[in-house]
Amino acid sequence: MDFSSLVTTRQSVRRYSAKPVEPEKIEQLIEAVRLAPSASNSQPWHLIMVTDPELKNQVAHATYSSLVSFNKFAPQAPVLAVLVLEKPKLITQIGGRLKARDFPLIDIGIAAEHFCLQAAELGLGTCMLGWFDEPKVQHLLNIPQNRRIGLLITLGYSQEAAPPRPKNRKSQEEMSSFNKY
């Protein structure tokens, strides 16, 4: 697939079918976060791969609640993918204190959309979760206290065969500009 269908195709998945995900296909994930860049080279990420049927059930429950029930398709999902952040390397905290820029959260980013545009070129779905108790993730996964988690992927096969929903998007004009602001 090329990279402008990939991106057209990529799209955000909150229905998944039952279908397990191949272990093949969760090393090609694991390869892509691997190889996304950072600053500095810091790769300030640990990828979590939560496969374990019960234990992502657990987790996947920890992304809502009575009163916050946007991610109750979570436990759908085969697999989560968990982005916890790490101590990038000491130029890059200077650098990110001298600039005031959080260098760390930006590399997560690139590592979270490297995950998901290898998802869909793989044929699997995903939806970046930023919504989830962290303390009870972090209890769940025996992350560190002293750790932060930068986001929760769901991954899986999309219940959906239809073709990718339009994407509501602003116009080229009111989202980018030429030599000046």
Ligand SMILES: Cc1cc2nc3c(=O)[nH]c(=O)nc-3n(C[C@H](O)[C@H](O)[C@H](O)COP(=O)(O)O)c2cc1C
Second form
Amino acid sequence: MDFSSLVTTRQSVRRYSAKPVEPEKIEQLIEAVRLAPSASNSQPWHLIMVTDPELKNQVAHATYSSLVSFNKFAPQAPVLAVLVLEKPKLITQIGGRLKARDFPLIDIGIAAEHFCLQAAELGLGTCMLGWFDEPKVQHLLNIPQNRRIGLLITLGYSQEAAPPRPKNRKSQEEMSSFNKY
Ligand SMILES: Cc1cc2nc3c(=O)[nH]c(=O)nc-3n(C[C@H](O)[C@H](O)[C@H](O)COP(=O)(O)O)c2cc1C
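I would like to compare: after the form predicted alone, may I see the structure of the form predicted in complex with the named molecule?
Next comes the full complex, and the chain you just saw is listed first.
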């Protein structure tokens, strides 16, 4: 798939089939995250692939409640990826403080999109999840309390109808300009 097709094909998938994800594809996804760029090449992430079905269900259940139920689809996905934020290099920490920029958060977003685009190329669906019970996920996956979780990503074969949905986005005029704001 060329890059433009990949960008239009990738969409958040919220209906999954039970078909397992092949280990070679999981390996390729880990590699796509590993190769992501980051500020000062700090690579401030640890990726946990949750493949154990029971553990995966427990983590998936920590992404919704009776009150906030929009992630209720998460248990359908056969795999969950968890991107944990690691401390960046000292130089990035200093730079971030001086310039008031959260570089690791930017980095983890890029890594997550590497994951999702690679998955789309492999015929897999993903959905980034920013809403979850962080202490619960930390506990389930033995993540130290001093490590924040950046994002969860559901992974599996889509059961959504092809072709991809039309993108609901601002127009180019609204979101971009030339030479001034
Ligand atoms: C940082 C981030 C957090 C997100 N959190 C959730 C979430 O908790 N639940 C969900 O269903 N979708 C979540 N999404 C998916 C967005 O809703 C989705 O990307 C957006 O609506 C655009 O749709 P598309 O991905 O299908 O192109 C998240 C996306 C990002 C980038």
